[in-house]
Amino acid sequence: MLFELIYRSEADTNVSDDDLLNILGKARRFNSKNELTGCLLYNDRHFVQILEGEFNTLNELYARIRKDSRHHNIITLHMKEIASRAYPDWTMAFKALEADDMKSIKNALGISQFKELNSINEESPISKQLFWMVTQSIF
């Protein structure tokens, strides 16, 4: 079964730009080998990530993510079964959102920080809208 996982977290204060590049490289290689797809957004030491893939593979990866000391305050926004992938060609797209991006997001979605993303009835509709909005500008 194909599932979608969305979570948010805070980067450790010691995480550098080089660390982010390292995380992305490892994620892309792992995801490619394990048929996972998704997108990672970053702003002001906060991450929000969407991952798509087989249920057991996602669960195993998420368990490792939750133990990773490079970030904390990990909040699951949702995990649900999906009919098809939103990002079938992206082993891990990435976008660091700047002030102008966040201004557009605030105007469109009413949030100014990732930590404002919540889960309602085990789903996070605003996070889905955020990914849709941002990924339109990636390619």
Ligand SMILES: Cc1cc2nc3c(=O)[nH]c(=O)nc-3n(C[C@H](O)[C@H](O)[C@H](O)COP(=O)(O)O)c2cc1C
Second form
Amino acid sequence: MLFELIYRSEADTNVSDDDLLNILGKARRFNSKNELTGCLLYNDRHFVQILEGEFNTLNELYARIRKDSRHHNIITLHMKEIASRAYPDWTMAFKALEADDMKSIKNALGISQFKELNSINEESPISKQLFWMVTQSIF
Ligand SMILES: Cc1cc2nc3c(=O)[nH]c(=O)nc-3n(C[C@H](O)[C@H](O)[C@H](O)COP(=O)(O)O)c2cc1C
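Rather than the form predicted on its own that you just supplied, could I have the structure of the form predicted in complex with this ligand?
Below is the entire complex, every chain and molecule, led by the chain shown above.
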């Protein structure tokens, strides 16, 4: 069963650009070996990540991600079975969103911070829209 998962979290205060590169390097190697795909967004020391993959593989990785000391206050926004992947070619895309990007997001979705993303019954349509928007118009 193929699932998609979205969470948001706060980066640890010590996290540097090198840490981000390190996270992405390891993530891409692991994800490509384990048929995991997705996209990681970063703004104002907050992460939002979408991950797609087989249910068990996805949950095992998420358990490790949740224990990672480079971020905290991890909040699951969305967990849903899917028929096919939205990002089949991305082992882990990455985008740091700047103030201008956030302005476009505010205009389209009404949120100016990742902290404002919430979940209703384990689904978060607005989080899905965020990735759709970023990947369509900002990447
Ligand atoms: C925001 C964030 C996103 C991450 N995304 C992934 C990912 O997509 N795939 C991955 O293998 N590791 C990812 N990691 C790294 C894992 O948390 C963890 O360090 C890695 O799986 C190695 O686990 P281990 O130290 O228990 O061996 C991420 C870490 C952070 C902080």
